[in-house]
Structures are given as structure tokens and as C-alpha cells.
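The chain below stands alone, shown as C-alpha cells; this is the form predicted alone.
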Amino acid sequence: MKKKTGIVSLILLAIFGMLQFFRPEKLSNSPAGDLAGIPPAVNDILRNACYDCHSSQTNLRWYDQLTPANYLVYSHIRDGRKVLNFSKWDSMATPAQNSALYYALNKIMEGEMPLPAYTMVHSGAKLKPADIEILKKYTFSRTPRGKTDTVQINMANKEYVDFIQGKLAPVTKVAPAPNGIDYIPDYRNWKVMSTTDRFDNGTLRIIFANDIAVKSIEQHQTKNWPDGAVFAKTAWKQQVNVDGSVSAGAFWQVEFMIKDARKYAETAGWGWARWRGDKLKPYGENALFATECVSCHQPMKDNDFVFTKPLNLLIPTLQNK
């Protein structure tokens, strides 16, 4: 019995040794400095927890480089760099930097990052509650909610009164988006699927879903949305009132995501369109604006490029009494 066990062990060891001759494509690896303008404590946390997969500098341990584990490790690193690469920090505009931190913080607070499988073998990357609190306070501090200017408050209040009294002039004709997508005027009759507070760009949002999307939500099929599903994301500028409360101010924009895997194959299977302001001016100079949308939603590639987590849309049932 011992002899057989020894033979099996030698065979497995030989197979493992042979596997080491097969290696994934080599990763680029170059030093990544601290993020400019970021406090040392925050830099230390990001470097320890994020840099291995989200920067040009990767600290591979010996066990990360063994085949077949290295194929999985390298794949995670490549995907991580595509989603968020802190080495590009200096080339990012401030709003983009804020969005990157906002996205990273949300993933951390949801427990999705760092990957649990990663922290199991890289314990130093595991974040403590105190670390998360430091990241949260700093991220929030980059976009503080200052009191809204009185002029803006008065304009928003007037807009609301005009709406109530039916004095708002309706937009009778809306030009299509540069990629040819037409404005959908009845989206506010759809069901609300969620709301979001984008503190990083100072907007409050309501996301509507059409009947096809709602049915998919009710059936718990939200990983791969069916063709015909449409989302309308409306945004208002945040209004910080005198008492510190936050409410919707001036209307900012409405965006649409229209699923059609074949028709919109070049833009991740979604048709993208956006209109700005009360005049509903189409966003973008030409059809290439959609690449900006795809790039922004790239972190959610595994979730069919959709950021929003639907609310629990309860389905009423009738019971016989």
C-alpha cells in the first residue's frame, strides 16, 4: 500500500514539474508611486490592498508563480488593471479620480474587494474596519456637500412651482442622440428600479426600468439582461439646504441604456444615449461618445455592464380566503 502511495505521489510530482514548463504570457511590471495629493495613510492602504491587481507594480509571491495557479493570478491582474489602474492616477482629471475612489470604496464596503480568494493567501491585503473608515472619510472629503447657493435654490424652487402650476413649457421636439437613438418620452411611467446618491459628482438619481427589464428583475435574472430591456437614469443636481438636508435641485440629465446584443454589438450589447438639461440637448459630438459610456461601465462587465442593483420589486399575489 505504501509503495502504491509513493508511486502515485511521484507521478503527481512529475506532472506538477512538467506543468512548470507551461507559463502564461508575462505580465508587465514597473514601479508605481504613491498617488499625488493623497494622504500617506490612504496611500498605504491602497498600496497594501489594491496595487497588486490595480497598478503597474505587482508583487508576485513564489506561490503566485506556480502553474496552474499563475494562470488565474495573471488573469485577475489583467482584468483588475483594465477596470482600475492607479498608475494612471496623474493623467486622470479630478472628477475621474473622485469616481475611481468612489467606485473602489463601494466595492470594498460591499465586501467584493479585495477578492476573498486573494486575501485568503495574501493576508496583508485584508482591510480592517479602521482602514475602511479612513478611506471613507477621505473619499467623502474630496467632494464635500457645501451649502447650495441661494440663487440656485431659488431657481430650483421656481422650477418646482412652475411644474406644479403647469407653467413649464414642454419640450415638443427632441433631437436624437448622435448615434441615432431617439428620446423615449414616456419613461417616467415605467417602474422605479432603484435610486442612487452620487456624492462624487453631486447628483441624485432615479433609475426607471421598462416592462421587459422589470420582468427580468422579478424573475431574478439580472446578470444577463434580455434584449429589449431599457433603463432610464434621471439625475438632478444635489441641493444642500440651510438645515443641511439634501434634496433634488435643478434637473441635470437623463440617460438611456437599451439592450440589443446584436444591434449594439460594438458597444457591449447596449445602446447608449444621453440628453442634458431642461432643453434635452443630445450629449456628444458624434457617435463615438458611446465609447465613453462603455469605458465608464467596464468595471461591471461581469454584470452585463449594469451598475445599479435593483430594489426588491415585490410581486403581489392573491390568495383565496
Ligand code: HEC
The other form holds:
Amino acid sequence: MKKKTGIVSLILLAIFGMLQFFRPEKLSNSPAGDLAGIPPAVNDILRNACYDCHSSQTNLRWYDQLTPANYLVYSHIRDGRKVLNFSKWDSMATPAQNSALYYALNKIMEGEMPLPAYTMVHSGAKLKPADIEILKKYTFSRTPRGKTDTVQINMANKEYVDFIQGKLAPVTKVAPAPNGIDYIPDYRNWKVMSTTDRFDNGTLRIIFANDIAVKSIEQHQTKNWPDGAVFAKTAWKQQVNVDGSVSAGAFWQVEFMIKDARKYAETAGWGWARWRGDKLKPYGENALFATECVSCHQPMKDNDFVFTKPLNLLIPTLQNK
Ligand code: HEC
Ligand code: HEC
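Mind pulling up the form predicted together with the ligand next to the form predicted alone we just looked at?
Next comes the full complex, and the chain you just saw is listed first.
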């Protein structure tokens, strides 16, 4: 019996040895400097926890380089660099830098980054609550909230009441989007799936889901949405009130994603449409506007192009931490 196990181990070892002749395509690797204008404590956190996948410089440990693990490691690095590369920091405009930090903070707070598969092996990259606090404080400090003036507040309040009552623009007068999609006034009655406070660019957003999408959420089916699922994302300018509280100010836009795998096969299975301002002006010169939507949603292709995680499904992950 013992002898048999010995032989099996030897065979496995031989296979493992042979596997080492197979290697993924080589990774480029060049030194990545600190982010200009960023406090050293913040730089240290990002370098320690994120740079391996989100900069041009990857510190590969010996165990990262063994086949077959290296195939997974390399693909994480390639995908990570594609969506966020801190080595390009200097060439990014300030709003783009702010939004990169905003999303970085969000992914960290949701427990998605650094990738759990990575921290399992590289435990030193796990972020401590104190690190997260430093990142949070710094990210907030880059875009302090200003105060909104009273005239604007009054206008926005009236507009908000009109919105709630469905009087924002007479529905009959809302022109369709350039790709032929009609405005869907009913979204105001849908369930709220999530909400985001984009303090980095001064907007508040609410994401609504229609009945079909809600049913899918209840069944925890949030990777492939069924035909008929529709999301609406509304955005308001943030209004900072006299008492310092933040509420929804002027209406900025509403946009939709309508799932129909066949009908919208050319635009990733979704019909895209956006209306701007309280006059609900259709967005885009012609039907090609949707390529802009699809390309920015592209990083979420494994999630059926949908960014938002339903808040109710997020809660368990928040509690696990
Ligand atoms: C082991 C590699 C790895 C590490 C380490 C890592 N990431 Fe990622 N990251 C990825 C990959 C792969 C993706 C793209 C796929 C995905 O979203 O899962 C990604 C996506 C992201 C995105 C989404 C970007 C977009 O536009 O969709 C953000 C933001 C992000 N990471 C931030 C961070 C931050 C901040 C850290 C450090 C605290 C970090 N990541 C550490 C691999 C990594
Ligand atoms: C610059 C990148 C970008 C572009 C361009 C973009 N989106 Fe999005 N979209 C996002 C992000 C990020 C979210 C996640 C919610 C948030 O952070 O506000 C989102 C969320 C959405 C949602 C809610 C469902 C989801 O995926 O979370 C809808 C609906 C939506 N976008 C429609 C559109 C339409 C229609 C267009 C084109 C007219 C468009 N988007 C263009 C980045 C983009």
C-alpha cells in the first residue's frame, strides 16, 4: 500500500516537473514610481496592496511563477493593468485621478480588492482598517464639498418635487433616443437597487431595477440578466445645504439598459439610452452613441456589462469582514 502511494507521488512530481516547460507569455515588467502629489502613507498602501496587478511593476514571487498557478497570476495582472494602471497616473487628468481613487476605495470597502485569491497567498497585502481610513480621508480631501447657494437650492427643490410627481417633462413630449429607444417614465415606480455618492464629481445617483430584474436579484441571478430586465440610473447634482447635509440638487440625467439578447445583439445584448436635464433631451447625435456606453461597461463583461451590485446582496459580504 505504502509503495503504491510512493509511486503515485513520484508520477505526480514528474508531471509537475514537465508542466514547468509550459509557461504563459512573458509579462512586461518595468519600475513604477510613486504617484506624484500623493502623501507617502497613501503611496505605500497602494504600492503594497495594488501595484502587483495595477502598475507596470510586478514583484513576482517564486511560487507565482510555477505552472499552472502562473497562468492565473499572469491573467490577473494583465486584466488588472488593463482596467487600472497606476503607472499612467501622471498622464491622467485630475477628475480621472479622483475617479480612479473613488473606485479604488469602493472596491476595497466592498472587500473585492485586493483580489482575495491574491491576499490568501500574499497576506502582507491585506489592508488593515487603519489603511482604509487613510485612503478614505485622503480621497475625500481631494474633492471637498462646497456650499450651494439658496437660489439654486430652491430651484432644485422645486424640480425634485416635480420629478417625484412625474411632472418633470410631459412624457408625450420626450423624444426617443437616436437608436429608437423610447423613454420609460415608469422607472420612478421601480425598486431601488443601489445608490452611489460620487463625491469625486459632485453627483448622487440612484439605480432602479424593474420587476423582471428584481425577481432575478431575489433569486441571486446577477451574472446573466434575463431578457426584459431593465435598469435605470438617475443622477442629480449634489446639493450641500446650509446645515452641511447633502441632498439631491438639479436633475442631471437618466439612462437605461434594456436587456434583449437578440434584439440588441450588436450592443452587448442591451439597449442603451440616456436623457439629459429637466427637459429630458435625448443624448447622442446618432445610434453610434451606444458604443461609448458599451466600451465603458466593457470591464464588466463577465458580469453581463452591469456594474451595480444590488445593495441587499452586498450586505452579507460587508458583514463577513
Ligand atoms: C492579484 C491582482 C490584483 C490586485 C493585487 C489588485 N487588483 Fe484590482 N483588479 C484586478 C483585476 C484582475 C481586475 C479586473 C477584473 C475584476 O474587476 O475582477 C481588477 C479591477 C479593479 C478595479 C475596477 C476597475 C474598473 O474600471 O472596473 C479597481 C478600482 C481595482 N481593481 C482596484 C484595486 C485596488 C485599489 C487594489 C489594491 C488595494 C487592487 N485593485 C489590487 C486584479 C488585482
Ligand atoms: C465613463 C464610463 C461610463 C460610460 C461612458 C457609461 N457608463 Fe453607465 N455606468 C458606469 C458606471 C461606473 C456605473 C456604475 C454606477 C455608478 O458608479 O454610478 C454605470 C451604471 C450604469 C447603469 C446602471 C446599471 C449598471 O451597470 O450598474 C445604467 C443603466 C447605465 N450605466 C447606462 C449607461 C448608458 C445608457 C450609457 C451611454 C449613454 C452609459 N451608461 C455610459 C460607467 C459608464
